[in-house]
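This document starts with one chain, in the form predicted alone, laid out as C-alpha cells.
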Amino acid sequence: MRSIAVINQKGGVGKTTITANLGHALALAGRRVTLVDLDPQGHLSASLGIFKPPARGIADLMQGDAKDLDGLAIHSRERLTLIPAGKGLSEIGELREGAADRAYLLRRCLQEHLRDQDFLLLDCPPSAGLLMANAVLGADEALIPVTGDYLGLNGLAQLMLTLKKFQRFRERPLRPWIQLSRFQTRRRLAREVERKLLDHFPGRVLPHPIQEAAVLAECPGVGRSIFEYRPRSRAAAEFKALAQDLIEEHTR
C-alpha cells in the first residue's frame, strides 16, 4: 500500500479538493483507495456527500475507543472508502502530554487495519501539530500542493524545514511529490514560481498542474466528485493525468 499525505501548512492550496479527486480518480484507474480526513472541520467528507459530519471516525481508531474500522469506515464510491474525522480529533490535536508517542497513533491504526488496499490518502489539517505529525510518520510520501504566488513558494519552504524536522523519528526518509495548485498559466507570477519549482526540486515536481476552476469549487457544494459534477471538463482531465502520474511515478 502507498500511503501519501496531502499536505500543507499553508491554508487554501487545495488540499481537500485534491484529496477527494485525486482519490476518486485513482479508484476510476482501478486501484482501492481509502481516504482519511485528518482535518476536524471535516470538509473530506462533505466534499463526497456526507454533509453531517459523522460523530465516529479516524479519532475513535487513533484513541483506542474503537478496535477496528467497522462503524467507522463509510464506502463512499466503487473502490473508494472514507474514514472521517470523528468529533473527537480536534482534542487529539490538542493533546499535550505524551506528544512524542501520540505522534505514532495513526502509524499503528494504518499498519493494523488497511494492508489490502492500494493507496491511502491523508487530507491534513493546515497546521503543524499533532495531527500533522501523525500524518508525516504514518505515511511514506508527502503530496504538497504549492499555489502559483509568492507566499506558495514561501509555505513550502516553511513546510520543508518542517518535514526535516521528523525525518529523524522515520525509518524512511518521506518521499515528497509537489504538486502546482490552483494555478493559472496566464499569470506571469505563476509561471515564475514553476520555473523555480523545477529549478529547486528536480524531479519532484508532477508535470500536470491543477488549474484553477470555479467547478472545482461547486464540486463540495452538491457532494460530488469532478469526475460525476462535470466528467468532461478540463478538470476532470488534469486530476486523470494526476492519477496516472502518480501511479507511474512521473516527474519534472
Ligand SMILES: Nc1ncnc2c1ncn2[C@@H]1O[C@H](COP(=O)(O)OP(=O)(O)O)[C@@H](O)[C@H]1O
Given for the second form:
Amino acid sequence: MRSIAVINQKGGVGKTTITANLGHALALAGRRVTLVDLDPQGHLSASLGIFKPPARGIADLMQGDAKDLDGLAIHSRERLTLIPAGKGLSEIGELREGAADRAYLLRRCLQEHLRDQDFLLLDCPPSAGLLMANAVLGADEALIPVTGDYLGLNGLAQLMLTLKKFQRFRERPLRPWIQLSRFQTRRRLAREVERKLLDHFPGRVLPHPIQEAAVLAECPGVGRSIFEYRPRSRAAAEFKALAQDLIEEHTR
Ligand SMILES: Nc1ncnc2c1ncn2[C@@H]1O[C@H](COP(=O)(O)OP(=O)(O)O)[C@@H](O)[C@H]1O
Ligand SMILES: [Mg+2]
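Having gone through the form predicted alone, I am curious about the other one (the form predicted in complex with this ligand); can you provide its structure?
Next comes the full complex, this chain leading.
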C-alpha cells in the first residue's frame, strides 16, 4: 500500500479538493483507495456527500479507543473507503503529550488494517501542527499542493524545512510530490512560479497542474466528485491525469 499525506500548512490551496477527487480518480482507475479525514472541520467527508459528520472516526483510533477500523470506515464509492475525522480530532491536534505514541498508533493501525488497499490518502488540516506531524510520520509520501503565487512558493520553502525536522523521527525519507493547484495558466506569475518549482525541485513536480475551475468549487456543495458532477470537464481530465502520474510516479 502507498500511503500519502496531503499537506500544506496554508489553507485554501486545494488539499481537500485534491484528496477527494484524486481519491475517486484512483478508485475509478481500478485501485483500492482509503481516504482519511484528518481535518477536524470534516470537509473531506462533506465533499464526498457526508454532510452530518459521524461521532466516531480516525480520532478514536488515534486515542486507542478503537482497536481497528470496524465501525469507523464508511463505504463511499466502489473501491473507495472513507474514514471520517471523529469528534475528538480537534483535541488531539492540541495535545502535546503522547503525540509520538499517537503517530505510532496511527501508522501501525493503518498499515495493519489497510493491507489490502493500494492507496491511503490523508487529508490534513491547514496548519503545521500535531495532526500534520502525525500524518507525515504515518505516511511514506507527501503530496503538496502549491498555488501559483509568491506566498505559495514562500510557504513551500517553510514546509520543506518543517519536513526536514521530522526526518530524524523517520526510518526512511518521506518522498515529496509537488502538485500545482488552483493554477491560472494565463498568469505570468503562475508560470514563473512553475518554472521556479521545476528549478528547485527537479524530479518532484507532477506534470499536470490542476487549474482553477468553477466546477471544482461547486462539487463539495453537492457532495459529489468531479467525475460525478462534470465528468467531461477539463478538471475531470486533469484529475484523471494526476492519478495516472502518481501511479506511474511520473514527474517533470
Ligand atoms: N482548482 C480549483 N478551482 C477552483 N476552486 C478550487 C480549486 N481547488 C479548490 N477550490 C476551492 O477552494 C476552496 C479551498 O479548497 P480546499 O480544497 O478546501 O483547500 P484546503 O483543503 O487546502 O484548505 C474550496 O472552496 C474549494 O472548493
Ligand atoms: Mg482542507
